[in-house]
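Take a look at this single chain in structure tokens; it is the form predicted alone.
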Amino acid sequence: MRDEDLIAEVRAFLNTHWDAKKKRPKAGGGAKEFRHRVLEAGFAVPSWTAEWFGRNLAADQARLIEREFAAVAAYGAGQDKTNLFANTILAAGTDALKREVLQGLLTSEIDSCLLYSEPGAGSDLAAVRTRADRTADGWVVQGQKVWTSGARTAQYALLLARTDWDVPKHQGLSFFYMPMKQPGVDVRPLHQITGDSHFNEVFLDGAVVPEANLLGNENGGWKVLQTALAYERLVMGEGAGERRQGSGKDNRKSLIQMARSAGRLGDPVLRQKIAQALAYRQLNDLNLARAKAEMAQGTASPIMSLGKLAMSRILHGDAAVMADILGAASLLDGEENPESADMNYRALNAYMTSIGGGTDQIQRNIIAERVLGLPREIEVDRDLPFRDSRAVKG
């Protein structure tokens, strides 16, 4: 199909079920209704193959859907980047798994979250300690796991989880899909500092996964989890977590909005600060661009670190901006000061990105070894059986 077909394609669908002035489906027609017609007409994952909702197109094709959405604000497109659900599951999940969750993980209608750090390994992944033991016809988990976002509603959780203890401590892990709504899961919502509850801990004391839920191979898992970091790095490297819940501001423009409304757009020191800003968000934009290009389906791409490393400098600096625009101002908070609430909001929230999806010390480690090729960090445990380690022995 020529280029400027299928952009004449996608645009006449956008006219006949989207509303670009109200930003919404067309009367008759909700926010479901509509995702199902995404993915019917193959748009929610064009790269992918027919057989799994998509169209087989090339990657720049593929992108060109995805950016006529973007000019209308409509959603639902581009989702072969963007669901690291979805695109785990393509990737490393049965048939039998494909055909009962990605439908309604593409629109929607099943919530997932993380399992994957916990009070002993939360950099170190690789050390987990929640363990799956085999059964007859599946496993059976037991552990603990913690900064778990949307686990109150999750159906279901990606689950990094040790089945084999005799092995280095990479090589006997597995990664599943597990149903959340079971006996044997207990999830307790964690009170953050911006006043926020996004996070959990998850306590797993007998909860049930099936067979056909395993991702990749027994003792594979640490291989299909760089394929859910990678897309999960991509996610928060586009700014996702930097905005309050239901907020729609746009943070590139807020920073030019305030040194306005505050008077001092004039002022050469700090229009240089926000240039500097909106410098940074450019270049991650390009960064990511690329970065997508580069990356097959079911791949992992370091240069995804990249990409979060620098989202966690740009909110952290943007408030540093923002704090400079208000001055003295910037110490008050509540309701009856929204600027200076929201700033401080922000930074507080910034933390989130330099933690979540792997620390920035973490990502400066991708970076260095798999982009820089410089010489790895030694790992005094690394190839020892994993109930010899210092993470089981202390």
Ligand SMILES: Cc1cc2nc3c(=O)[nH]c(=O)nc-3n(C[C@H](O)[C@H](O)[C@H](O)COP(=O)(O)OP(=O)(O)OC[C@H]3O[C@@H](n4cnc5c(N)ncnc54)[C@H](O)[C@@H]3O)c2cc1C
Second form
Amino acid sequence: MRDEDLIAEVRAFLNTHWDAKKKRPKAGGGAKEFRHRVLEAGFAVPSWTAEWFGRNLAADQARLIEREFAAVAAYGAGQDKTNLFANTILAAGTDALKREVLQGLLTSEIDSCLLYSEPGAGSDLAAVRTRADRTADGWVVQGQKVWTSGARTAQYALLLARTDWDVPKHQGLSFFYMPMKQPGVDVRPLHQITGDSHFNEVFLDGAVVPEANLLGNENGGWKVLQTALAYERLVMGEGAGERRQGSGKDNRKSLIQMARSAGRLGDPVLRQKIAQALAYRQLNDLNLARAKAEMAQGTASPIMSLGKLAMSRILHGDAAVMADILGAASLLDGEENPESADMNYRALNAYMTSIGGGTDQIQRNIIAERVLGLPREIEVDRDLPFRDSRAVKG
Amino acid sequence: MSISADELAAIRASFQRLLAERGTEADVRRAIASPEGYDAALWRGIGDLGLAGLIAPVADGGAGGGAVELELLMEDAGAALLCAPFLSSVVIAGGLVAGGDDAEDRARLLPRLISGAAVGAVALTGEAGLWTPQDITVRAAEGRLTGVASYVLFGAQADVLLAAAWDAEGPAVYEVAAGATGLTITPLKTFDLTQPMAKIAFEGVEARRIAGPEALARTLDLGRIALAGEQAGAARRIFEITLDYLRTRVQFGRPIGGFQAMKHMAADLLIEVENATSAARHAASAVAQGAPNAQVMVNLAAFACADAFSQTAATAVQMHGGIAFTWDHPAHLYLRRARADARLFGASDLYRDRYLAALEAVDA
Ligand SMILES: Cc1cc2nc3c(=O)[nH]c(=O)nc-3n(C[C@H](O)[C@H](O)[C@H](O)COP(=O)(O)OP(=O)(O)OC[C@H]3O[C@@H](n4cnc5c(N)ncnc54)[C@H](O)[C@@H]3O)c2cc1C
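Given the form predicted alone, state the structure of the form predicted together with the ligand.
Every chain and every other molecule in the complex is listed next, the one we just looked at coming first.
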């Protein structure tokens, strides 16, 4: 298919179904219906095969579709790059599971969460102690997860659990897509520093995962987890952590407009800070654009793995500049001080990007090892049977 | 554009070959100790390859390249710490002459610049070294220049000497004869050893107007892109040199690249290096395409690449330890070039401010 024909087709589709001015589906169609149409047209995951909602398009043509959607702020396209759940299940799920959930994932009718972190296993995810045991009725899960964003609304979870305790830590893990709405799952909200309660503790006591919901091989979970983590870091590198959790809405703010309305756009010191903050953001965009261009030509791009670390500097930096623009007003908070409240929220929420999905320090380790080829961190329990490690013995 | 992608790849390969053969660290060290102050043999090699005509118009005998081609070659030049007047002669002097309005001037000056037979230099800033129009203190009146310019790249080596000078239209470009009466050229002792500079005093020096303010502004943009490419390429090379050392130097029974403090510094530098490459290349294509945000991109590249190279070169010394404190180690050559490049054409603060101003125009 020629690029021009594809672009024409996407534009015609958007003209028919999307109101570019009001940035919503045309009259008569809701968001759900629109997402179904996007899926049927093959725009949701264009690089996937036709068997699974795709059109077999090469990466560069898939990006053309995304660009057309982005130009009118329409949603639903480009999920072959951004939907970590759908991509992970496509890559490692059984056909039965794909038939059950892919469509719902791609139309946003299924919400999912990530059951990775535990009280004793954060950065060191391979140390999880939640166990899954195979029974005639499926896998039975026992353990505790923590910091689980969106667990209350999720119908499913990507679950990392231990299935063999007698081998070294990375080798005894399995990865599952677990139904959340069942008796063995107890979700308790945690109060966050932002005042929100998006993340939760999740207690798993006899929860069951059907055999068909094992992703990849038994004890091969570490590898599948890497796929899922890569997608998560990718979207965080593009600023997913800047949106309010659960919302697809980009709420970035113009520092220029903020300074202008505060009457401080002429302050030379502030100008330097604003310019630098805007530059970091633009440079990250340029890097990602270059990475995508390289990937569209078929070469893997190491630049892609820099985005999350870069974004964490951007988000912390933006909030700091906003505080400088607001001056003493940054001491205030609450509904009666909306600008300060917004800035304060951003200053705290920036940690979501610098801690969640692998801390900045872990990202630096990963970049140094996988991109730059420097030696691995020393991991004293790497080769011990997990049962004998400090994660178990204390 | 008259250079195809295949031609560009071939041009770049021949330049890289030339640099690998005749632009080694040993050549750099020989050049900086030479009486010329640059690598005359390498400069001839550049001329022989036709690269001194890279961005000159085809009609004038050049290769007809633009910002994109220039930027890529400058990455290679930067990586090798090129000790030759490419930026000064090919980009700035050549750009100004080609951008000038007089066909006779072009016919007289361009062939020598394009062949590399002549070294071109352009006095662009005053003694404050700010590289702003206000900082140009040379004035043109009745065909004569008066004032002082400084930090002139290859000023003492120039066969074709141009100067930015104020006239009724604004900052314009004048040519003076290299040995003209009233001209005093004083070579400067510079911290960067790879790029000679001079101070030039004009006392009623007879001069010929070559180009107006618009050509000057356009050429300076091209110069900024070239410098950004140089900085991006140099930053990447000193980063690679450092990575090699991290992999091979052993302390406490393991390569120092296994220490987390080193790994984290390296990861942070990689972001800087990639930022620089992206900024320089995007600025080049924005200018080549005449994109509406070209000024945003040029200003962004100007400080992002300067800062990236400075930070990478400075950190590289620390990451090497004592060996990089020795004269014989290349790290200081990059650090010196980084510090010079970061001031050349104006400091980062200036470009951050201009970047914001360019963005304000968009974000009104
Ligand atoms: C807003 C938010 C949302 C989250 N959502 C989820 C979710 O939905 N699902 C989920 O499973 N988890 C979630 N997390 C958890 C997150 O992934 C972990 O918090 C994170 O991986 C760090 O683990 P930890 O908190 O146990 O810290 P630790 O691993 O204990 O780290 C503590 C400190 O030690 C440093 N450190 C640890 N190991 C190393 C090392 N090898 N080298 C250098 N420094 C090191 C860390 O950088 C950090 O500064 C979320 C976290 C946040 C903040």
